[in-house]
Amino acid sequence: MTVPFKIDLTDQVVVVTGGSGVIGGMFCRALAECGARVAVLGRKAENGMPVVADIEAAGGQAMAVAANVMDKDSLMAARQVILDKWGKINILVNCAGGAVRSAEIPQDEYADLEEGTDSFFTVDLENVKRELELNIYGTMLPTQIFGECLVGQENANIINISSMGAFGPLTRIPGYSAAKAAVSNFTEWAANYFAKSGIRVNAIAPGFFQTKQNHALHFNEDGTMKPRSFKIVGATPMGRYGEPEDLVGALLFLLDPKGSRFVTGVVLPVDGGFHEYLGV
């Protein structure tokens, strides 16, 4: 891919959970093409190969590691492959995680509904748990894990990822709004507690982007927009859905050593304006 500006990040060590998903890749690949060496984390090592060889084939510095970000024994052990292979690490973005779809509630509102209509009150919550768990435990259990590495590292930062729901809770993903709020939170604190230590701690707040991952939600099989989606660009005042390319800009900005070395704790919404935008 070709970044829409360039930072140095010339022999620093990046580790990006989630490395081998649509975002995590493609944020892989922009920090490969800074001068990044890159640290693809997925399940499977295997599922970051592509894009591995996209880096390699393109001059840069990857590997896929195997690690799930809800086990801390798989962390210290593709932690140590990292520290093994290239001694050190300087980054940490967090972007694993997501929406489990069996925690969605089936409709926006709760009114007169048939009787055996699936609603909230029908909703496992055990899926809820699971989404919880992903977004906030697998934001928290890798920082704890990598982050002890970044302590006296040049340009030591961490990225995480929340989102819209953030902000405001949206209808149906209650379960993922309340972690992606809990990301910010988290994201607040750990700015703090670390800000003495050297390490920067951000994160990024997408609006709503077209992914593999939200497509049913949002499209239907012929490519043509849900009423929900009509809602979204609606209430959004650049009125359109994000494309994953647009969250590079944001990402390569909270990494600068140099254009946001005094920034830390913040969350940015890269959103075409969605989170500000009241309906008049």
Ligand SMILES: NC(=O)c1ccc[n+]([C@@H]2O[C@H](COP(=O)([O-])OP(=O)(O)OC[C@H]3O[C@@H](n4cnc5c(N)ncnc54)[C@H](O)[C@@H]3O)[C@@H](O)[C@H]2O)c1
Given for the second form:
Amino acid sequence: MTVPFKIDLTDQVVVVTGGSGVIGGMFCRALAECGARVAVLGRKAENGMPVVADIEAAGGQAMAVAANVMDKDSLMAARQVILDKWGKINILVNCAGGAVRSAEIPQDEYADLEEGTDSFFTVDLENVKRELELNIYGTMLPTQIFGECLVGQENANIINISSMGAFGPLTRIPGYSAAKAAVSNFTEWAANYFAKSGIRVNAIAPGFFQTKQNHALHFNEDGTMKPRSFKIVGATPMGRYGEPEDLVGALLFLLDPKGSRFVTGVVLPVDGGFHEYLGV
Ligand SMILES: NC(=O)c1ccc[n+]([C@@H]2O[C@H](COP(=O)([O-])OP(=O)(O)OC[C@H]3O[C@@H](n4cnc5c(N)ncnc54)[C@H](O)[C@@H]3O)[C@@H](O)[C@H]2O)c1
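Having displayed the form predicted alone, please output the structure of the form predicted in complex with the named molecule.
Zooming out: every chain and molecule, the one shown earlier first.
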């Protein structure tokens, strides 16, 4: 890929959780292009190998490391692998997360349902619990494990990934919306807590992007748009879904040691205007 503009991250070590995913992988490639050494974290190391191969082919440095963001021991082991190889960590990007399909509510609103129809009342809340844990605990735990290494480092930064659901609940995904609201709230808390230590903490709130994890919610099997997608595009003043590349400029701005050095605790929407638009 080619980044929209470059910032100087030469020799800095970046950890990207969910680095094997669509948005995380894009972030890894962009950061490597700016000179960073990138640890691509995923539940299985082999999932990160294609991203590592791309970075190495472009002349950058990366390694794939296995880690489950909900498991302290696996994060500690990943941290040790990174420190053994590169000796420090400057930046953490908490990108692992997402909506859990089985936690979805089958309809937008509870009205005119035939008896026996699945609804909020029949959803197994254990799935919602997993969704809450993945997104908020899976952000706080890596912040605890890797954040400790950021103390005293040059350009120490943490970037979290929130969502439009954090500004107000999205239909069908109350667990995910609540979890991302918690991610935004934690971003603000951590920004305050770490401000004097030199660690900046910010978040990006993507609008709607076509990725693997939300494909079934938005698109039919033949690729045509579901009614939900027409609503999304209609409520996005710029009139389209985002492309993962659209997020890169926001990431680089927030990590730029010169350009955003006095910016901490913001949740930056990258959404084509979605969250500002009230529909009329
Ligand atoms: N796609 C969108 O429209 C959109 C919008 C707003 C926010 N987001 C957020 O962006 C982030 C990236 O999403 P994406 O669309 O690239 O999806 P993705 O599914 O491609 O990426 C998610 C990554 O997280 C990893 N992951 C999941 N559980 C994990 C665990 N327990 N431990 C370690 N890794 C784990 C997955 O393996 C995957 O690599 C997520 O936090 C998601 O909630 C996405």
